[in-house]
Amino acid sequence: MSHRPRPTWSRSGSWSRGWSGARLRARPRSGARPGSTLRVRVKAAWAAFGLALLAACGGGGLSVVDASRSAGSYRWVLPADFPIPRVPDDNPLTEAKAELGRHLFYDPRLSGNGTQACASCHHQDKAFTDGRIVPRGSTGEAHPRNAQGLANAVYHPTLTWANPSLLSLEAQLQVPLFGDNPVEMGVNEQNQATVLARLRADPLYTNLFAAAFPGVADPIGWPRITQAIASFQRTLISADSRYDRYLQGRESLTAQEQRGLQLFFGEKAECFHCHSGHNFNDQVVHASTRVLDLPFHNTGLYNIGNTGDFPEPNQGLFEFTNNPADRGRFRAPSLRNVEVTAPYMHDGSVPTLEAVLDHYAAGGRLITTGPFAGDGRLHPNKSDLISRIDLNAQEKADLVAFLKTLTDENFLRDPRFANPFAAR
């Protein structure tokens, strides 16, 4: 059996063994659109990582050895080929804060009216999203866009479809819980004492609120609230998927997952260059990261009239850039997972994986009646990635057997992220 660490393309340009916390950086292809956020690798270098890796896994498999690494208090246990994640500096991580944050995470009484926690949106056996086309707040609004999964959240720098302006879980949390457009939890001005005296009332609080803030007079409070959910959050590291064990050596794929493989990172499919690294995203913040891309995508879903717009209010980064070229541009999920958080895209319209990779194969989504007929494949702003590919029944079948390769077993049933007060 062959032991290697896994190759990475360093910040110099060669090849690596290991980590190395870089992001490849690369010239646009010749007549990318101007506005585009997105940086296109070079795809010769991604073709050599495919089949370095496949050679590699051929060999016996990839030895990767589990470490815990340390950052501060808390001890992250993570394969090697896993970064160690950011923390910032004004909420250091610590088993007492994220134990306290699942208990809030798990908790209807902190929504306004007392019926709706986050978990009510972010189920953790479905990778904590919901399973709907798009989730519903506590006052019965339908949100517009589909909830995202949070597994390895710490490694996402945006963290919603499409604003590029909240980088941070603590600043994300505020959408949530103070929003009103939609209503999510549904705290406001005239609800919120009520909120925090519901909390105060239970000894649990009293005890996990003092643990997870040593020393703080009256730790009950908002700004504790968001720090601790923010820590639970961080935690919810998925690792250990038959893929990873792949990777390790621990495990065979079949002949189909790895001929899904094999597309995956091969030029054919390409689904690497938005879907790569150990998140299969392409937006990515770890503790060694000091460049930072945010690149945000139009695949080609819709063209209302063949005009460029997209059904409101889900018109993609053109909302808080107002740059026509941005419109329908949205963030890249990571694709852990994903066998498990149908449906897809931003707008929860696409039922299963088998969709997903038509539309890609297709170059886009033809849509031919209704209000939103149009030809997502003629979109003026979508991504040069996004090109027809000629994928027969086969090939989609061996591409959907390799993401089901993606699942993390014990992460959606793991009791460090489960219910608190299921066993009450």
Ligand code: HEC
Given for the second form:
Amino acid sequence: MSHRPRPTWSRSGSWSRGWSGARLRARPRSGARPGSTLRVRVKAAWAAFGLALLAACGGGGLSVVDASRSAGSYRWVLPADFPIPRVPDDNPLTEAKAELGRHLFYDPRLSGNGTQACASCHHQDKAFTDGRIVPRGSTGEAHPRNAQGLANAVYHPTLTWANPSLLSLEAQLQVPLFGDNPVEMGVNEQNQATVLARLRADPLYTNLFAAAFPGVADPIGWPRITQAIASFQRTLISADSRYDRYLQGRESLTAQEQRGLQLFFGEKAECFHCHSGHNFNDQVVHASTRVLDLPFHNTGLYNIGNTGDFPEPNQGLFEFTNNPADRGRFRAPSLRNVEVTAPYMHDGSVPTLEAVLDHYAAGGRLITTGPFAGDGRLHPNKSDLISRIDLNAQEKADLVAFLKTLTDENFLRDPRFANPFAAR
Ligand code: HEC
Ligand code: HEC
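In place of the form predicted alone, the structure of the form predicted in complex with this ligand is requested.
All chains and molecules follow, beginning with the one already shown.
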């Protein structure tokens, strides 16, 4: 029944089963409506890989954090309110692996027909979204959902819009690589040897793989490609927006931005309940996490014919749990860099931030004509936190102005995250 792309590749073994360290149980959070929140216990083995080494980057309270105890360990620079990211024990994060991963992320030779890279749908200048309503895969198939940003993806315990079973970056990237519903990069049993041969033929990769996986004979294969791309993604930290600098006392916000901030974090607009914490969302995992809550929410975007239906195939968490209470529930996205990630929502159906604010102010979306007509405001699964808000035009503009303070210009241009082939 599910229309989700699923990994069809099995040779990569445990990747497709997600993390070894956690068990996923469907258990409603006490006080929450059934089906809204899954809870996961994380084994202690995950914990505390990172080590805060020094707080030496000037007045802002930034720390340099060592990602692993391996030689050549990658170092993040994190503000005080950013927890230490989690790195799986079996894929220590090193500079060399991230650098190999960056090349693979930008390399169209990694797709079956040689036309599409991860970066084709994840553009750095758009915080790794693509500006389209929905993208097309390498063979032209439309994806049913909007391409997500990758900033701070290392902190997401579940990946993609509503899939509670994709629990690691290693597992997630099997979907665009090998998935056939829809075909994205289109690697399959017939062409996978050709794809690897393309990489083996380039001396650049001989060197990059040797540096990333020293002492490993013949490292060019799917497990190591997977580890390297996941490693690159763990370096994509966005923590230097004007809002971050404001928190650190390094920059001020305008009066309008401060009014928007008050609204965002206040009980009138209620945004912060779901877009909270350092990453402006409510599903977060880090090195010290022991128990995870995995909430998914229905924000009243659709209610086709007032039957509770969403446009096929995007029924949200329901596709995985078959629980009618989960219809239309999605993971709240991080709002970092949201200024550059339009269009919005899981299906790209809201074109601008102003339109997002209209949606929330109305307490859901009323669609009056066409195949999706229905009153989202009356959806039976709609979150109790979404209801009509009395926002005047000035207050909506204030909220939009605040959201734009979350843009991190340095992240959007950081040469460590940029296309390495463009410079050659
Ligand atoms: C054809 C366009 C396309 C390509 C190619 C593509 N992606 Fe994506 N990506 C998407 C879409 C669409 C989503 C949302 C998927 C969903 O909800 O099912 C997504 C989601 C993700 C996510 C989840 C982010 C989050 O917040 O949970 C990650 C991570 C990701 N992609 C990484 C990659 C990597 C790595 C590659 C290359 C191996 C890649 N993508 C290739 C379109 C693409
Ligand atoms: C009940 C939890 C909840 C509350 C409260 C909430 N949001 Fe959201 N928000 C979500 C979810 C879930 C989505 C994704 C919905 C979807 O795609 O169907 C979302 C999507 C968004 C998006 C689109 C982001 C993107 O990348 O597509 C923006 C912008 C946003 N919310 C801003 C706000 C603002 C501003 C407020 C306060 C007025 C707010 N949200 C209140 C849960 C919430």
